[in-house]
Amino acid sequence: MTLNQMISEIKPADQEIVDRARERTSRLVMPRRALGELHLIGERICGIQRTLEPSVKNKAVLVMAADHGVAANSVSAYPQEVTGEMVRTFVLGGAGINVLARQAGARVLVVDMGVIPEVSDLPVEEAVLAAQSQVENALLIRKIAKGTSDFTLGPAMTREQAEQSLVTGYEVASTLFEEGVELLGAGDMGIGNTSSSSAIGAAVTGHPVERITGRGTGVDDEGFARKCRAIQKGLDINRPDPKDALDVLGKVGGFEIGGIAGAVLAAARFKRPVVIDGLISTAGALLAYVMCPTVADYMFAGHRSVEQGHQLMLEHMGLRPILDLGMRLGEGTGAALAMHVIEAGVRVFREVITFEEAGVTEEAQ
């Protein structure tokens, strides 16, 4: 499937339903919305499933994985080995998001989209398989190529590979939907990738690099400067065209990136609502929604990253994050979070009786 396909298949959340689930929550045993926003998570499920019965007890997190050509220009406080290596933590079980989504009851597939070691010595599931089996954590090969290049040299990918990172995302994420997932979460492992994530942002939203661009793993002020200049000539060799998704992508994006965008566009594509986390899954967020701004109505924001330009982002995509705790790991480990939240908002307006089932007098009129 090509992505005019993709696009032209993704209709806005059905409105009418989420009129009637709000009318529904209106008389609700309890003051008017008095669980503020949990209500309106619970209408925006009704509306994206098109339904006033909303499930969200199957739950999975991608977890997209690659390497940048950009930490060679030491942008991050650790070094590249490191996302091999958490790749083989995350499939071991032992990462903060393993933890976060066995507590949220979401099983976590994770994707090497990129990662320039060879990982395929772990167990390798397909996505069909690890929607239907009881394996918590599986791994999937995707690689596009070891690493991308060095953006500050010129274009990070071909618009080639950009295209195909987002196809790879949009097919690992359909299998998951058509297999039963019902809430899909979208998370990250790439040393590099809050400088690629940072370079998307600025290009897109047009705010300055020093103002979208955050420490990431924790650079000190020489680092994050480095980081800064490094990002900034990027943008200057390259000129990523913002209206062009593909093009901003490809001069300084990532692989994990693009897959995510891919996922988000699934997720609207098969009406399923998706949780985004911080920077980098923003990031591809972000893309997603420049080519197709209806994916905004899939979309919840897990949490607000310390990531100062997470927030930037957030806010040109006109979403609000449901949780605010200082988080900046990345993984998906915000999105899990969110998903308690979520599951609380369809909980309550499945479960709460009206006034008239629980034969309480209402408010005076």
Contents of the next structure:
Number of protein chains: 2
Amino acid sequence: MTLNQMISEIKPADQEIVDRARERTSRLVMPRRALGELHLIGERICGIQRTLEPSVKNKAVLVMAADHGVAANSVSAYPQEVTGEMVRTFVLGGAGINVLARQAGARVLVVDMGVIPEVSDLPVEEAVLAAQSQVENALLIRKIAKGTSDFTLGPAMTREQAEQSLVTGYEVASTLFEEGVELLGAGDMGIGNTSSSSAIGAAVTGHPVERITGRGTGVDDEGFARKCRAIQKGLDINRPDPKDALDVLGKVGGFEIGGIAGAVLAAARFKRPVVIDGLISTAGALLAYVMCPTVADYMFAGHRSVEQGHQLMLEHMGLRPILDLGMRLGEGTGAALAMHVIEAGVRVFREVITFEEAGVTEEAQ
Amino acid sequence: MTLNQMISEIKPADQEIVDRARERTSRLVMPRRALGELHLIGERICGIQRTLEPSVKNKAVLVMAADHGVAANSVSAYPQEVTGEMVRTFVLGGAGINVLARQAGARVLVVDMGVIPEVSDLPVEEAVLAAQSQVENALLIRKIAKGTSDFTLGPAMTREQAEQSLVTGYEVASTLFEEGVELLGAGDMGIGNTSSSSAIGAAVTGHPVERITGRGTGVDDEGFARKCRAIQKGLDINRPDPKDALDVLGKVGGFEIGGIAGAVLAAARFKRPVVIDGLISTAGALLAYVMCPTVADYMFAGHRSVEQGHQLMLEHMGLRPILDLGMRLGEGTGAALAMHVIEAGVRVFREVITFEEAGVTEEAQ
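Having looked at the form predicted alone, could you now put up the form predicted in complex with a further copy of the same chain?
First the chain shown before, then all remaining chains and molecules of the complex.
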């Protein structure tokens, strides 16, 4: 499957079904559209899934993990080994994403897209991809390489690696959709990856580095200035072409960000809704959007992160976040938490009865 | 049980337990407080329930229903019979609150606090109060009277009725708490009750009627002006004393609003969190707050309604809404939807493992 093939198969959401869904909403036994965004969500899922009987019961969260060469520039308050340690924690089931995905009824699939240490001593469950899998948290090894190169010194990866990370994310997500996943969350793990994500955001949206860069994970004033300098240097030295997503990904991105971009393309190709999370997940979605703006039809923004660049990227794609709870963890946590609201939109659409069914007097017209 | 007895038994949330909870949060395997408001929610529940092992599994939503004499002033786009019709719909399980409560794993108890028609032909389930009840949606008949009087002509109810509605709400909620309910939502139904709620909001907060009044359910410009005039007339003719909640409730309130105020007092008395909903639910909570400001320790604001007065009342009590999704249905829908986020806060607190347990390297101090 080439990238061009992936993209050529993506069609817009079905607006005619959305219109029919709106008509049903107008008959629900409540004042017109009184549940606000829940109606919009339910109707969008109808248009995405091409049905007036939408379903988001079968849920999964992908946590794409990789290491970043830019971490050598002291852009994070945590040492690089935390990436691999957190991958282990995800598989143990003890991290934030495990807890929130469990509550949402979603499986967690951690994908090693390019973590430095070997994590293959963990229980790798290929079978977890199967729809009937009972495994709550599992790991897939899809290492493109052991971390990217430092983008302040040259490209983070080759163009071939960039394409490979996209295709890998596409294939993993495609398998999930083929096995019946109806709602996918896209999460990340990677020390240093807020720097890559801000670099992608600056390259694609044109916003200045200082505006699109946040403090990431526990960075102070001095660290923030250092982080902005590293990102600016990466952009200056590599000059990524904002119209060429593979160029941006290869020069300042990360393997897990490419994986997320590929998963978003797969969601659009398979006509399934995908919930994006915070800054890193949204950077991946933004690259998919550059390749094919139609993917925005399939995306839901789970939440508004406290990372300031996040909102700017969401606006670039015309997305409005569902939740705004001051979160900044990543891992897919905002996506997992928002799944409940998305499912609420679907349930309200399907399960609330009409004025006629209830025998309730309608508003005088 | 007199009102003074109820109030005298209310103690503030335990700040020492909150501090101990914050200490645990600081050790969770994530950057410090990276899940934002989820941590605050989990810690508040610890302080409310006086435990570092909080639980909100057992959930219920009260939908307090009553009719309003002020409806005679054409303040709503719906005729008054809709109140009783909706009570039937709640018991059938087909309304918005039924769908969202079911998703949240919460039972729905509809309480007829003073609906005009007799709804006793519906299956009344007193047994539903029992913790082991399997009944999803049930009705309790606690009619104070068949609707209030028109407050533009005089007091909506007697002071005795106001007290009776408070005590009734307190007793119903107390039974639920005694039977094990750990998280209560407070919803409403009553054609005309946004007018009563805005009148209460204006009386208590001092905001002008035009600022605190919204369009309620499908009201146009002319209807809005009419509604403001009715509310102003009610305030002018009755002159409720803003420091005397029973006086405000009796003169411009409603039986279901008194019931909600009583339920909020019971939550504080029983040290259980209560989720308030939109304008009407918040007006009830505001009356409880006037009687005993400590009740705010036990309240969560489920969402920000599009009703403009809602935000002003929340601010008066120092509450920040959890969700902001353009909803304006009432029934307890915003409370039910927010229960997922509240439970997420509790689960994150209890289930995310620590840096030490995970063997993950901590941030350099």
